[in-house]
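Given as structure tokens, the chain that follows is alone and in the form predicted alone.
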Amino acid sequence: MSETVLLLGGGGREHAIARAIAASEVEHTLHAIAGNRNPGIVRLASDFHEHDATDVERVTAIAEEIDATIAVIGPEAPLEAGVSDALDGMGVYVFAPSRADARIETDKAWQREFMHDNDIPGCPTFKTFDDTADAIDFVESYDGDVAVKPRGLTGGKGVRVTGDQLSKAEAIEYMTEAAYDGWVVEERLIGEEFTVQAFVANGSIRVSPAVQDHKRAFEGDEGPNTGGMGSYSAPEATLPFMTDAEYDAAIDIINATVTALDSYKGVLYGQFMLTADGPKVVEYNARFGDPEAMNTLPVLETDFLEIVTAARAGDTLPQLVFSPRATVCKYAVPEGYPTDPTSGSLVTVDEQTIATVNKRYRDDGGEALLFYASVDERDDGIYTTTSRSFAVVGLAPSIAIAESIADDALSAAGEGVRIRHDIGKADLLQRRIDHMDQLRAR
């Protein structure tokens, strides 16, 4: 049986998933809607529908016009807009979770009311609230420091963090300024970031090397949140500030929260504080992370449709083989991003150079992946829009050379972007292990 795949999103995750899609040995043919003309989907897919992904209605046309079999969504917005359940609904397999359990990533609210309620570890002490007005006087009567997260999504800009970004005053004049509806606030989680990503189907779980993103802006750690200027993986499961019990602990997590949400299916990506006591949940998302995507599916060994079929057939999903290679991943974004992005701008990606890199390193065990995001290709070139452009990824036996390969694939980028270059490089990773050590010694 040859499937026919639906994939759903325009980014630097969905050009990731479609390269991982590509690669497999099942028989297959693969459609892709997006708002934006990815080139790199584009050059994979056999045919590429321009339209919203939210739009139900236009999605499930083009899913019946190609006989889709499998759909796989890529960004959150489908999955909160129900395009999960009206696929479903039409008899095609979608490994992504329906609307309902989605509510782990698009409302915070009833994340953290089920984690409680469900008593999983690693949740944090936080309050709901519906009124803005409450949230305020709580955080300023709350001792010590707060995370302030909207309710509903915000493309991961919209959590604030007092005595890290802001003062309480800062956070008070953000939240009484911006237009949402529903707030948590929680305590300040002090420790070290890390993702780790699930394949989820049938009550299995299949989990992949943990992932460091980087959502600050600019190099050191320093300007407002973005949604993740690129991240790094090691050659084996953990990172070098953490510990295998504490890979585990957080793994215990992650089927702790999968068991109480009985029917989940599709990706369940975790992320983690490791504070001085454990992995404590920073948030869940229903999907792959962007840009921890283009960390995992290029070390991924195991047939990524053999994955989804075996999920449709009500199978246990196979044992997952990773190649014991690092990551970095590196993202290139418009000036002025995420404030004030520049768009509509013309992105100059020179492929030979990547090609040159490759030659230069494959004695090494290295390569360069080039991952484009949101652009729009058009005749005349491809654009910027106001997200991040494109990422090239560093494949090697250790992030050093990982790291290494990923700034120098960087130079085919021309003028009008903007690199974090410090993302990898040793001395990066060594504050990361030293605040841990110091945090385990108090």
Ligand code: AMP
Contents of the next structure:
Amino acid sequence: MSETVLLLGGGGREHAIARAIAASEVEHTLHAIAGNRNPGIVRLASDFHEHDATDVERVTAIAEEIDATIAVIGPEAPLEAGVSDALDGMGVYVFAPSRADARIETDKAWQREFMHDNDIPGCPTFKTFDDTADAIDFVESYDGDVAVKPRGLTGGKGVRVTGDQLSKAEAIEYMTEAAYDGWVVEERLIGEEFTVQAFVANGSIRVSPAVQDHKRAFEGDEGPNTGGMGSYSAPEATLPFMTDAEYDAAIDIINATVTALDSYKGVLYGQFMLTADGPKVVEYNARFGDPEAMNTLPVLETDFLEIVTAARAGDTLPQLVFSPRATVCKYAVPEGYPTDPTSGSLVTVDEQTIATVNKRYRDDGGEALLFYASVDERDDGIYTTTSRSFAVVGLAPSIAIAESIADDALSAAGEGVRIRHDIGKADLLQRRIDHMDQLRAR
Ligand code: AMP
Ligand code: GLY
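How about the form predicted in complex with adenosine monophosphate (AMP), since we already have the form predicted alone?
Okay, now the whole complex, with that chain kicking things off.
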């Protein structure tokens, strides 16, 4: 039987998922739904449906029309809109959690209470509030720095951390003005952040190597938080600032979480802060990370659709095999991103440059990949939206070579985009290592 796969979402993460699906030995056709025409996905899919992926009626109508057998959901918004439940209800196998299970991402108060109630290790001290005034009173009375988090989804841009980005007085002003429905206030964690993405189904959990994303807009970790400016991973499962035991402690937390969730399926993304006391959970996401999917899927040697069909059959998931290569991903974003992005300007990427870089590094075991993100392909070219435009990924036997590949490949970028060139460079990595050494020595 040939599978008809429906992929939802039009970012760099979904281009990476589309590439993994297209490489599958499982006979299939790929359809995609996204609000923007991502040229990378358009090329890989047999049909591209330009629609809002959170529109439950539209998505189910398309699924019916194409007779979809499998759905893969990239972003969180369709999960919150109930798209997975609707597709599941019509007999499509959805490799993503139900709306209820996606609360681990969509409701940060629920997530913290769930961890606390189930004695899951790695939960910071926290308090949840329905009322902004009560949350502010607590911030004022709390002895120490805090992270204040709107309870619901904010596209990764709602959290403020005192003593880091702003003072307590500024955090309170932010909370007063933002007027979100409910808050989590928690202790400020100090350390280095990393992500582990796990494939989950039928109680079976398969983890991938750790990745470090860079949320701040500017080089040297300055400026406002973004959706993520780029990320790297090592040839092994750990990162240079992390011990094997620290990685294993993060995996124990993921295992305890999945066990307590019971029915979870899809990808569970753990965002951790590696502190002097080991990893703590910053947040969970109910999907692959963006950019992290672009680090992990290109080194995944296990067939993506074989994982999904094993999940559907109720089997334990296959063991995952990752090629022992480092990855460095760097995003090109519109000028002004994230506060005042210039949308509707022409994006040029010289794909020949990427091909040339590929050839140059081939003998060293290196490779350069291009992933299109939140851009819109029209008759006369590719245009920016208000989000990240495209990413390049270097793959190589070491982080240093992968970084050189990514930087060389970025010479393909035309005018009008901004890049954090420091991601994956030796001095940034050394700063992370020194930071953890200092914290552990205290
Ligand atoms: P989130 O949207 O929960 O991932 O938070 C966005 C960013 O805020 C994280 O990537 C961290 O850099 C930071 N953050 C969130 N919670 C904490 C915390 N408890 N302590 C320190 N930083 C945090
Ligand atoms: N890399 C951040 C996210 O996917 O939420």
